[in-house]
Each structure stands twice: as C-alpha cells, then as structure tokens.
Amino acid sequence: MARTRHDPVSTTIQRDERPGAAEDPSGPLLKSISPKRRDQRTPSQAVGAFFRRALLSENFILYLTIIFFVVASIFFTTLSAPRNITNQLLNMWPLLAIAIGQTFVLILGGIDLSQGATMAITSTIGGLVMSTALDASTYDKSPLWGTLISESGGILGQDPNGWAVAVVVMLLLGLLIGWLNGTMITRFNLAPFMVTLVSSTIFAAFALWLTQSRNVANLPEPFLLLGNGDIISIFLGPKLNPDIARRDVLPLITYPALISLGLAVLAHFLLTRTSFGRQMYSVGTNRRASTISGVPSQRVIIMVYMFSGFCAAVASILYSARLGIGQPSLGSGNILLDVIGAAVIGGTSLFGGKGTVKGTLFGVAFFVLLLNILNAMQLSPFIIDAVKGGIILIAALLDITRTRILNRGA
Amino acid sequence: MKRRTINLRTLLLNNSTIVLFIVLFVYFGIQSPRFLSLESITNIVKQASFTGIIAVGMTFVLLTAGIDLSVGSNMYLSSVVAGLLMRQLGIGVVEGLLVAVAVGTLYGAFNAFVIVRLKIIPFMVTLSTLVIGRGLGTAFTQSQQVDFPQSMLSFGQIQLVGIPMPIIVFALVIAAAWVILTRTQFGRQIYAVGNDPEAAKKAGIRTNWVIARVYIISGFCAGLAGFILISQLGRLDRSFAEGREFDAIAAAVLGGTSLFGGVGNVFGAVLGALLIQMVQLGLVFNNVNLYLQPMIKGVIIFLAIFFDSLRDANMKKLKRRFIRPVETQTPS
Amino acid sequence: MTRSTILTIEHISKAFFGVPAVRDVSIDVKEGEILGLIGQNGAGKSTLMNLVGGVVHPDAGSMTFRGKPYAPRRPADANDAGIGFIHQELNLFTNMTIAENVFISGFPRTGFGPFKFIDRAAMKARTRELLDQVGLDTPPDFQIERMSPGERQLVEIAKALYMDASLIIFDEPTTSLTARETEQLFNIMLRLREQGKSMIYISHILNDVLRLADSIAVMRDGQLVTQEARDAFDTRRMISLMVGRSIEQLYPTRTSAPTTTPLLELKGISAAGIVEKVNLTVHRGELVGLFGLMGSGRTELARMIFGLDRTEQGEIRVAGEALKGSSARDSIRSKIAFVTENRREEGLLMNIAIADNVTLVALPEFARTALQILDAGAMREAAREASQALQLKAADISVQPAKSLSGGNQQKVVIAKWLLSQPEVFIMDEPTRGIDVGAKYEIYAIMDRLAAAGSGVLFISSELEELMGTCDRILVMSQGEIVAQFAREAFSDEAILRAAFREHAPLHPHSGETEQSS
C-alpha cells in the first residue's frame, strides 16, 4: 500500500467503509502523528504542548487541586490554617464512600438516584436500634415503638457491642436497597433512572415515617468515633501546659479516613484487578456482545448496584457518627449534584464504560477544597449552590474539550 | 378460547395506565364516596394541572431523549422574580405573569444554549442548573418567604364558566401541545430527531435548533405554571416546587413517553399527571398517614413503569417475525 | 449511442491527517445510465461518495453536476442539486409514518405567518405517488417500524424521487435484504433507468454490477483502477483490478480431512414458527456450511444452539454430552463458540482496548483466588499470542480500541476471543461479511486451521460461492427446515439455490442427516 511510506503505523489503520468512519480517528492516529509534531515545534508551540499534556494527563484534576489550593491559599489564609485541613477532610471522606458508589454504577451507564434515601434509611434503622435511651412522649408514636425500640433505646442499645452488630445492619441494608434496585433494572428490563427514582421516593419516606421526621439521638460512644475518632493526632504549637485541650489537637490519622480510604483501596482493587471490574467496563460499554462472551450481566448489574448501596451505607455511617445522630433527613440535599459533579470532574463519563476511583477521589478532593474556597469568601450559601452548579458544568465542559483534543489527535 | 385471553392480556397491557387509574379512581371512591364527588373531580384536575403543564414541557424534551431536571427550580426562580418586581414595582398581574413566562423562557433558553452550543449533556446541565436557579431564587429573597397582593389570590380564582383558571390554562397548553406535536413541521421532526438524531442530521434537519427549542418550551411551561400555582397560594417560600421535576417525569413516563427518545404523546402526560394527582388526593380522602402518602404514591409510579415493561416485552413477543406458520394451537 | 455526461469528477483528492483517503480520482457518469463502483475496503469508495454527498469537502479538484460547478458544502446541498443516497443502514425514523420520512426535511404546508400546519392530506396523495412508482403498495401513514427491510430501502427510494433526484447513489443496499427483496429492488433500478435516472452502485457483490450496471469503475488505494463499459469485465478481471494482482485461488485449499465422530449434534430441534424438527451433526475436524436465504432461520438456529433462544423440542449435544444450560455461559463451559453475523452489537466492545476484547470470554481463566484476581501478565501473554496467531495487524493491542480497526482485522479479534477460551465447536455466522477480499481469504484459512485442528465448524452465510469453495459439506436452510445437504463431490449452485428456494421439494424432509453422508 501506497500509504505505508508516510507512515508506518497508517497500514493497521484500514479505514473502515462506513460512511463517516473516516472522521472519528481514534486511538492509534494519536500515535503516530504526535512525534512528528514534537520535532518541528517553535517555544510557545512547546508550551501549549505542555498545557495539553498536562490537560490530556489523567492526574489533571489533582494537578488543578493542588493550583487552586495554592492560589486560594495566598488570599484566604484560612485556608491552609492545619485546622481547616483536617476539617475538610473530614468532610471529604464520606462524600467519597458515596461517590465512589456512583462511580462504579455510571460506569455501569446506569444511575442511582437512590443513594440519598439509602443513606436515610440506614441512618434512621441503625440509629434507632443502637440508640441507648430514647424519650417515650417523642419516639412513641414511631411504628416501632415496642418492638425495636423502647424506653431503654434501640434493641441493640444495652447491648456493648450492639453498635457494631447495628453497624453490619446498616451495610445490610445498603446491599438490600441495591439488590433490590438491581433486580428490579436486570429481571424487569426497567429504566435505571425511573428504578431508583421510585426506590428513592419510597425509602426516604419510609425513614420519615419510621421516627415521624424526628431525629434519633444517644448514639453509643464507640460508634461515634466512626465519624471523627482519630487514631494518631499532632499538636503543633507551643506545648504551654502539660495539658494539651482536645481542640487543640489535630487528627492526623482517623477512623473515617481509613474507612474511607479503605473502601477506595477496595474499590479500585476491584475495578482494575479483578474480572468483575473488567467485566463492568464490558457491560458500560455494550452489555448485548458482553452477554454473549460469556459475562454475567445481570449478576454483574445486580452487584453493581449492591455496591453503590453499600457506599451509600458507609456514607451513612460516617455521617451519623459525626453528627451523632440517626437523621431521617440524611442525604436529601442536593448530595446528587455533589456526588455525580465529583465524579464526573474526576473523568466519570455518564454514558457508561469510563472512569476510574483515582480519578473520583481527585474530583471529591477538589469539589471539597471548592466548597471550602466559597465559604472561605464568606458568600451566601445560597449563591454558593449557585456557584457550585457552574463549576460542574465548567468541569463537565473541561471534560467535553480534553475528549474532543484526544479525538482530533493532539 | 386461548386467543381471547391473549387479546384480552395485551388490552390491558396497553392501556395499564389507564386501567390502573379507573381501578384506584373506584377503589377511592368506594371508600369514601364524597371522592366521586364534581367537586372532587374538578379538585383533581386543578391540582393535575401544575404538574401537568411541566409534564407537558416535560414530553417535549423526553422525546428528543433529553431531560430536564430544573423545572422545579425554574417554577420557583420564575415566580420569585415575578414576585418580586410585583411586590417592588407593584406591577400588575398579567405583568406579573408575563415576567414570571419570561424568566421561565430564559432560563430554559439557557439550558438550551449550553445543551446545543457546549455541548454537554442534557442531565449534567440541568442537575446543575437546577441548583443554580434555586441558589439564586433563595439569594433575591434572602430566603424570605414571599408574599404577593391580594390581586394574585383574585386572580387564582378566575373562572369562565364555572371552570377553575388552572384548568383553563392546562387545556389551551395541551391543545397547543398537541398541535404542535402533530400537526407542524417543528414537532413531527422532534421525534425524528428523538428516534435517531443522526440520520435527522442526515435528512437536513436542524438538530440543534429542534433540541434548543424543546428546553426553551420546558422553560415556558415552568414559568406558567410556577405563577398560575402561586396564585392559588398567594405566597412562595424557599422549597417551592422542590422535586416537581420527578413529578413531571414520572407524569411523563406513567403516560408511555421513553426515556429514550421519540416515542410518547401529550395525553399521556396529562393522564400520568392526573393519575398521580388522583392517588395523591384519594389518599387524603382515605386520612392514609402523612407518612405513608409518599411511599405509597411510589409504589403506584412504581406499578406503572412496571407495568410498562411488561407491555413492552409482550409487544416483542408479539412482533417477533415468524420464519414459517406457527400450527394452531390446540386449546388446552 | 451517446450519452451526455451528468457528473463528472474531475481529478479529485482528499486526504485524511495526511494519509490519502481519494487521490487524483476522475469519474464520469453518463445520464440514464448505472455505473457499478467496485474496491475494496479502504480503497477509497466511500469517501469518494462522501465528497460527492457533501459530507466531507475536496483538498483539490472539482466537480460537475448537470452541466454547472458543483461543490457541496453540507449533504444539503447534494439533496437540492437532486443528488440522492441510499444508504447501507437506512436513514429511516422507525417511529414515524411512511409520508412522514419522506417529507421530513420539508412538510407541504397550509396557514399563514407563524401559524403553518402540516397539509397532511397534500402529503399522503403526494406519497401515494411515489410509493406506486416504486410499486410499494403500502398505505402512506403506515408505521415504518411495522415494514420488513426490503420494504423500507424501497420507502427510501421513494424518498430520493421526491426530492427529484436525477442521479441515486446506493451504497451496499442488498445487505440486509431476502433474494426476492433484491429482486425487486434490481427491478425498480432497471425501471428508474429507462425513465433516464442516472444511479451509482456500489457492492461487493460482484455479480450483482455485472448484471446491473452499463459501466463499471473500479477503485484501489485512493485511486482509479480503470473506468470501462461494463462488457469488459468479468469477475476474475474485477477480483483483479481490486486486489492489485491476479488471484490464482479465492478460497484455500482444505488442508486435512473431516473425521468420522460426531461433535456438535441436534436432534429434532423445534420453536414454533421458527424452526421445525432440525436435525443436524457437525463431525470432528469438519467445516459443515449452512446456507439459506436471509430469514431462512440460520441465525435463529445459531443463536438456539448457543443458548440465547429458547428451543421448545429437541436435544442438542456436544461430544456426546446433552447441552444442559440454557445461557451464553453455559454453551461456552460445553465448548461451544459464537461469531455473530453482527460484529458491531453483538461481537466487539468498540471503544475498550483490542486485548481487553480479545481477553473477555476467557476472563475467568485468568481469575484467580477467590477474589478473581486477574492474572494480567499471563493475559498480555495470551492476547498477544491469540493476535499473532490470527495476524492481526495493529499497533499496540493493549491501548488501540477495537473501533479503529478494519472489518477484517476487526472481525479477527472476535475470533481470538472465542480462540482464547479453547471452544471445540465455532458457530461462525456470516464472517466475512462487509470484508474485503483479501481479509475473507485469512479468514477462511482460520476456519480451515480450526478444523485442521479437530474443532467443527459450523459455518452460516448467504454466500453460496464462498460456502463451496470451503466447506466440506453444505445443508441448506429454507423456512426453518433443513431441505436438503450436498456433500462435497456433490456441490452445485443450481441445485443449492433450488432447495433453497424450494422450488423442488425438499429433498430429505426433517431428517436430511443419515442418507448422504457417506
């Protein structure tokens, strides 16, 4: 072939006969036009190399963290303060339990409008049976009242370890909901977004119903240092006294961190090690040819879902052991913007077969310090919802451009 | 003998929705006759209408298998400015009304722009816009509660032979709907596009101009129906519409539009809308626990859609292609 | 006589990230004439096509249509000069009516200023016309989800007059079409001929231009072979002019023989109106064809024998073991191996990597431990072996994705898939469709490998030729039934096409197996 000549990649690139084929160059293109650019390029060519590459890498969204976090710094002092650190990343890590749940089901090229309730309903259930005491002219009305729960708390309350069994209650349940999502989505060929959409309806209500809409306090201590107990801590400072104040002590290590982090490990462990992740790329990207190689989609759907329920539950755990309540309210917010923006910042693609835990941890970390750089300008919570919702379309159009840089071949 | 019961299984199924609504509809009335009451009724299709006005905007956009998920916020975002400058500038209430269908418009338009000209996708843009528009809404009232004149309240209960306002309303926007829909040039290549937008690019159709403008009709329902819910309230706070999106949608969807693109109609929103309205208020009827009243309204959407999908696998069992004669089937 | 001249190109070229797609390309066709465009994949047809629709624009050379300049700059403008295309995936809205698809782009309309309304009545006589004059006798609001594949190319045609076209532009359009649909279609074609419409065909089906068009052209890496009447070709000259150098041989010689122990057995297999009582035995080392016409029941039968459809009677067995599961999964534990007639639905994972595809039946045999943990070294190992094997060209298998690939190459990553997981029994359903000469050829000395090897091949194509110059033994399908088997001594086209179009009656009704097979 003629082509060969001008380049040796060229021969395995047959175009294919589809009528325009020819335009959707992916892939080896890239390859083999690249170097020849590189050779023949003028300085600021070479700094629009560099921005591209640092575009096209995908640490990018770490890359732009750590900018942001540096520029901001130089004019909100605050925000570097080791205080504020450990504050938000307190507040990052079960946004990322969460988020990391999503990921794995818009890889899937589903979605799970139903993680908020599940976060609900489980915080709801596992606080009301670990609780220790719960007042009878409040709780007594609550369908539960004299079966799980009494005057004495939760039926896990008396019990020392009754938090932990609450605690396997709750993942439990976040499997459950996922289950039942999946099932639903695989055996009834139903649309992901009407499923979780109604699971949504139903659990969130039915967490109200079970405390009618009241909060469930006197959560056991050990379950409460989920949310913010730290294992090592640093003080930084003058030591002035002996006695060094709680709140002057910096948690450097903590339980939601590592359970978090844990889960993240997990997570990706799965995704890129494992025949399951493979075979969850494989039914994001074409379930019908995935089916007939031999995968299991509907199981694969089916755990996929479980998972993201799963999340949602150590989400839940998290917060209502930093909160040290049980909250029929959790999640009702506008967490579904949150967790889908951080995905979708970290590379997430919504249309299924694309995305990665790395790249959903470096989308948490930046939507938090975000969110940290908007309080820190003392705005309005309600124009820093409105802000927030720009930044994720400014994201999602960051993602559009490096897509489309990566197609034209670049 | 077979063969009826198969005909029978498919008449149901096709109809589920509707079925399902005279099924409810009766069992309501059963249990509290006063249900079947005109005023009831009338009670129904009033309350049918808000949702029922975004449902329709709703189907404009489920068609080209897009979504819209800020029309709760635009309802609120539409009215507060509407509210506003009444309020402010004392501005009169076809004003009023006028500028809350502006905003709503708008704020559809700009769903739209960045849809068709940035190119991202329909979901990620109004998932964000939806908090936008209620961020911005709660920043114009500092989160105040607003309260319109008297003169809205009066406006609210307008009625023309005896038919409440809203109803009126919701009737010119579903002719106009189906009008559009079937009988022009703009709504018949919106299912073309919704079926497949390429061979639409392909026939010469302008894609992005049909998509742009389905936003910008979603945006305009919301707007309507924003002010005309307002003036049966008089005032709005800041959970105004929370969720009515879902509301929409399902309303969409319980009247057989996909989510997919290309296949639904008017009057299967105006019949999801009025079948969740139905469960809505016969539920109150009944004195069913607050509570409960959302989890069951979920577990009929849920119903719905269910049945849905099994008319859909009985239609493909239906139209599988036969190579060669089936025998007939000897009843058994 | 002379004809004059309707388009005319004029040493065009185009190129593509500078590698040539089309170069120095000149073409005539005349009006009221079919010019038959033959090449293979990537010899630069389509683009061609392409420039001429105004989907992509020329780097040099020019055009002329009718008598004026002709320069497209959108696929508009093709359509108002009066260009049409016929394309292979039709451009139909399934959901819409049939009047509807033709006057999408443009509705006779009745009103005034903002207020103009489909004339819906205008619109069906209009359609009525022109579904009469490709002898569709369909009403114009029928749905077009409704109508069979050879019904809606003709709804496309119909689409193309109305927009007045003078010259038709059909790429591949027989593909999904039955023998009797083609035939139809061939005869509107001779039809809009003698009414002096000018048409370009382009297939790979080379009997098809030989027998439709008045000249032919044959294209070659970008360029023009030759343009000629059609009188000086044949198809050996054609395969020729495409390849570059004479083929002494179209198909391989089969390099071992068939054994005697029956592999992949059916036993009065049935669905109600699909298949009737289908018996069928695939031996060791055997390559069995099965032919039909399209919608005879072949793929149905395949897709029954790998468990994605339900059989109602019957028993398949596989080395002598019962096929017990009912799934994908099960069929491939029993050593059974499927390349689907559609590669990019059901076969390939386009946009994932050519070693993740190529890894994914035998994923869970690079699982290991409890956990899966994929082995990732030992699948490189096997991906790049599977590759090698088959002479797969590609860059790098572990990041190009499988899109980028050619139909040949492409539909030799399916089968180092299925190769991967050591099958014993390939259904192999159309695979060579939509390839290229050159490719069918590698492809048919795979499937001689594979029976070389011991594995049975079933292999199902509509392509007598192809099916008699490898097969050791054809069974021909018609209305789900198996009519008749030829062994190899006994291959001929005239008595195949006959069972198949059951012009006699079959031959061995509901048990063609026992007799022949001597």
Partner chain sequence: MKRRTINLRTLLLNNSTIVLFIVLFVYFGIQSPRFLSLESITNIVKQASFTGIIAVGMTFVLLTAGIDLSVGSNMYLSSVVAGLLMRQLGIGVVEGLLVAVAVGTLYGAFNAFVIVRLKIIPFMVTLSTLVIGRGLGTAFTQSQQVDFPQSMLSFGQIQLVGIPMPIIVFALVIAAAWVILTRTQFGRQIYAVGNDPEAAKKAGIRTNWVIARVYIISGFCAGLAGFILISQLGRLDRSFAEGREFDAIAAAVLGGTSLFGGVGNVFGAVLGALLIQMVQLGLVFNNVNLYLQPMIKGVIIFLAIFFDSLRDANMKKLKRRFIRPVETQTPS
The other form holds:
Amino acid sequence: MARTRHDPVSTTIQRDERPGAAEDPSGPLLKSISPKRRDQRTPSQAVGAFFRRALLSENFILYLTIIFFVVASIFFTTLSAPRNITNQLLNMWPLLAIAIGQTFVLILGGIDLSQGATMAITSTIGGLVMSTALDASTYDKSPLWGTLISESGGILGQDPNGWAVAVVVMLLLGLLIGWLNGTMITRFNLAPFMVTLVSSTIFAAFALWLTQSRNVANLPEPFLLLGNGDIISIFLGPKLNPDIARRDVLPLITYPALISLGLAVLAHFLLTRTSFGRQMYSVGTNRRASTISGVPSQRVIIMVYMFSGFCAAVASILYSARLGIGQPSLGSGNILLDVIGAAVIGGTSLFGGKGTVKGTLFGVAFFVLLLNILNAMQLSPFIIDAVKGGIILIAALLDITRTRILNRGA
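Next block: the form predicted on its own, after the form predicted together with its partner chain:
Next up is only this chain, free of partner chains and other molecules.
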C-alpha cells in the first residue's frame, strides 16, 4: 500500500501581501477567530454588566455608603460637620466590636441572641467591682452589699490598677457566657436560637437583680479613657465667640478606634490565615460533612461562641467607659437588630458559610450612617425601626441575588 506523502507547503499560512497587512501581528487568521469585542455591546448590556460587577464586588456596601453620605450631606449639612463625624465614629466602634462576634456565629449558621445580656452583666459586674464610691441608700438592697461592695466602692475601687483587673474580669465573664452557650448547643444538640434566647433572659435579669435596676457610677478615670480618650487630636480653632480662648478638639485616633480595629484585624487573621477559619466556613456550609471529614465541629462551635461573648464584653467596656456608668440595661432594646443588620448588610449570610470582617466593617459604617440620616430627618422611633427592618430584608434579598448570579456565572 502506497504511503501518502505529507506536503508541508499545503499546511502553511500564506502571508498577506496587501499594504499594511504586515503591521498587524495577529494576522488574518487570528482576526477571523477573535471573540466579540466589548464595544459591540448595546448600551443596556454595558449598564447591566456594570451593575452586575458592582453588585458582586466585595466593596459594594462601601461604594453605597459613600454615595449615601454625599447625597445626604447635600440635604443635611450637619452630617459632614466634624463634630457629627466624630460622634458617629464613637457610635461605630462598639457596634463593630459586637458585630464581629455575631459575624463569626452567623458564618457557622447559628445566631447569638445573648450578646445584649452579656453586655449588661459584664457592664454591671465590672462597674460594681471598680467603682470608687457607692451610696448606701441606693445599693444596700443589692445581694453583694457588705461583701464585694460597700460605701467605699467595689472590692477593687481603691486600688489604682483595679480598673485593669476589672476589665480582665469583664472579658473572662464574656468568654464564660460564650462557653456555656457553645457547650449547651453541642453537648445537648440544642438549637442556637433557643439556647442563646434563654441565656439572654437569665443574664439580663441577673444584671438587674444585682443592682436593683440601678446604674453604677463613680468609675475610675483611667477606665473612662477607654471610651472617650484620644491619642492624637487636632485643634479646630477658636469658637465664634472671640472672648473664649478655649479651642475645640477633634480626635483623630481614639482608644475605642484602636481597640475595635485591633479586634477586627485579629478576627480577619483568624478567618483568612488560620485552619480555624477554614474549619468555620466548612462547618457553616455543611456541619455533617465537615464532621465526617475530620473537622472538630463541636470544638469549633464552642470557640466561636466564646469569641462572640468576648466581643460582646469588649463592646460593653467601650459603651460603659463612654457613658461613665455600669448599666444593667445595657444591650437592651434594638441593639441586636442593629448588630445582625450590620452583619447581613456587610454580606454575611444568614444561612452560614459566608461572611468577612471587611464586609462587616462596611456594613456597620452603612448602618451607623443610615441611623444618623433617619435621626436627622426627625422621624419617630417606630418609623426608624420599620426602616431598619426593611433595610435588613433588602440586604437578605441582595445576598440571595448575589448567590444566584454567582451560581449562574459558574
């Protein structure tokens, strides 16, 4: 049988000798198979692609916050005033601290309703042990009167460094409450919603019982700096009244900012640079599959709830130091709505397996700005709560939309 001879000349691509053809390195063959150019898209397709990229961007909430701030500042000029920005930042840092802990729990697919009660009990006990003086007519009904507290204050009130020990006690108490929640959830296989709801009721009532619903005053001055102290400040200049020589001070770097941002950096490192973070996402995506794969699911859940209690204690320290009192009602009201709303707006999924600290930071900034705008509009508290609930619902719908777009693209 004769072998067919391969002619190499027949497989070569003839060079286009037309003028200017040699200047195109792609050649006529590559031009014939090149994909459709982007400039051939219709304007509606280009706009749709732009919004799709913006929606899927990790910085979507940051862009939205900046737009809201710029637009709202046109109608409410007080929003951009330095003093208002300072106050909003002071409101933002404690909320960020507690929202970081809630983000960890939501990534697991759980929820922590006891954060508010953890703030209340840690603020109360911390205030009682570090107070420098207590009124007998006010606190003599407390079960701690005559043992841990007296007219000379708390057991650590007369110690110059007693406030630091009290801060450690508050943090340890937050870890203990988180450990109790996590242990009940894992050991008895109870629903996180039920466990944290019960612990919230118990510890909130316990905080009110310890002080008979009284706030604890006379906290040490070094402790108060944790909520209001600034490290670097600038002078805004003299007031409009020339007879007053005192200058207004605008803090640039504050202790609350350093504490909350330091906690955020630690949380971000845990999520993105450690095996513990990978285990969290795995448990939140599919707990049973993670356990079969060798992930210590129970230990991860307990540690996450401990971290949530720790974050709640940090927020309690910042709030108590800013208010100057130990408050047994701290954390009551709608603070959980704000915390969960900020986390969800930042991209944390209520179904578990998804969430970032950076997104929570952006969500907290957006939520604080939203509350500032609503208050500037002088709306009633009922309308404000309704708007916050609607925003959280929209954020949940956006999360579902983002997931569908990603799955469709995959």
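Heads up, when I say rigid core I mean the largest set of C-alphas that superpose within 1.5 Å between the two forms. Numbering follows the first chain given and starts at 1. Bear in mind the structure is a predicted one, so any value in this text is a computation, not a measurement.
After superposition on the rigid core, the Cα of residue 383 moves by 2 Å or more between the two forms.
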